[in-house]
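Next comes just one chain, in structure tokens: the form predicted alone.
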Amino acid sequence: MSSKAIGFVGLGIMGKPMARNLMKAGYSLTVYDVVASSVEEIATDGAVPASSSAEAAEKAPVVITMLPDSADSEAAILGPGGVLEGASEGSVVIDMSSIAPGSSQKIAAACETAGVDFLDAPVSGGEPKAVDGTLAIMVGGRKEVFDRHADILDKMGSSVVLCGGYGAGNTTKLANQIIVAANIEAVAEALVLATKAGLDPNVVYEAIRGGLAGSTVLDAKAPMMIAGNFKPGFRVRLHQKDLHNALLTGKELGVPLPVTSMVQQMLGALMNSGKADSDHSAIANFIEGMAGAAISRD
């Protein structure tokens, strides 16, 4: 079995470009997704299609999973036809899904029992950075396992950091998602306020982006709000899920997360209004609705 062989499970909005970057770097991929058309698309690029997660694991010593939520990762790795059915002792599972830390720890324990190494390695950066191969990758697991596979992660990210033991990657991702959500909500409030005051939101954005209010989130999301463009780079429903996991983790640890709870409710309201698959910058739509004012002038 080639050391350059990777099984890749989960070919969604993030998984596809991540898989493509691995192939560009010279890795041979065996891929699986429950959506057959996604498998066919990546197979056209040179990957080998598999009929199950287990088959993808049989063909490679390293298996990467990139799935929507905890239940999906557990099913794909631990369930019937899952990765552990096909994995060999000494292989490694790298779950790059953004899931609850406790779920990562559950998967890690099952992998250890099977003699399989495990890393939880969620990412941040959305589709643009997945395409560019410049994701921020937050990793949990044993250092020796991380050191052996950091070169693979480097092909998908510009920042790859071992954050601690099992679940630490996903705990760090939850911290990231709290900051991103609160920042997007603040940008939305600010631009709605400026617009309703009669100012040009483009001018306001240019005026503040070089000061203390400037941020990667501001530069990524303010132009989308101003243009009324909510094509998904990271979907509302996925960010709502992440904040739900953050609130559950906060409850387990006894940490109040009042702003997180508020923004999570906004995302839930957007889902109920049919915007589950809009970009998370659509938080602006919630604020616009309350204010009776639209940022976009198109």
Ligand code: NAD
Contents of the next structure:
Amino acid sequence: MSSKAIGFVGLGIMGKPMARNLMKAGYSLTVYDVVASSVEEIATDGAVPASSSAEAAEKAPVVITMLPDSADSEAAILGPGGVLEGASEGSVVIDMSSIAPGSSQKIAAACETAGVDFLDAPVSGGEPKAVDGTLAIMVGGRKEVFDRHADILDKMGSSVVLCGGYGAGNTTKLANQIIVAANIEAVAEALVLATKAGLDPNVVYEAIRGGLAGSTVLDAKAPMMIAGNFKPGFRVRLHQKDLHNALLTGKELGVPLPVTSMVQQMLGALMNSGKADSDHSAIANFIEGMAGAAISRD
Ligand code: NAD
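Could you give the coordinates for the form predicted together with ligand NAD, as opposed to the form predicted alone above?
Complete assembly follows, chain above in first position.
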């Protein structure tokens, strides 16, 4: 088994470019996704196709998973035909999915029982940073396991930080998602207000982006809202899931999250109106609906 071999499970918007960056860095990948066409696409780029998560794990000392939510990570790692059926003792599972911290801890415990190391390592930065290999990666797990595998994470991210024990990566990711959600919602309210007041939202955006209201979120999402371009990016359904996980965690810890709760409801309403797979900047559509006014388009 080559030390440069990696099994990679979950080839969606994020998983595909992350897998490509690992191949560019000289790793040989065995890949699996429940969608066969995604496996074929990455196989065309030089990866070895596998027919299950277990098979992807059999051939590599390191397995990376990049899946939608807790239930998917648990199914792909712990379930029948899952990673732990194929992984050998001493190997490591790095789950880069954004899932509930409690689910990461459950998976970590099962891995430890099987003699397999585990890190939860969710990311921030979206598809553009996944393509550039400049993601922010927040990690939970044991320090010696982190130190042994940080070089692999470096190939996908420009910032790789160990945040604490099992689940700490995903708790940090929830903090990240609260800030992003509240920021997108504020951008949407601001642009609808300015537009209904008769201003050009492009001018408003240019005027404020260099001041205190400027942010990575403003620069990424205001142009999308103004153009009416809601191609994902980061899907409404995934952000709704992250905020749901944040609310569950807040409930466990006795931390009220009033703004998070409100934006989570907005995302849920967008899902009911057929926008589950739109970019999360479609929060603008919810505000537009309430205001009876659209942010003007280019
Ligand atoms: P996606 O829906 O595009 O991709 C998920 C992939 O997992 C799909 O190809 C799906 O077929 C596959 N899959 C689901 N269950 C599976 C299973 N049991 N076995 C094998 N494959 C399975 O999602 P994405 O946008 O790539 O996001 C992946 C994770 O990264 C999510 O947790 C998301 O919240 C997080 N994330 C996404 C972004 C973003 O901008 N898209 C940014 C940061 C973090």
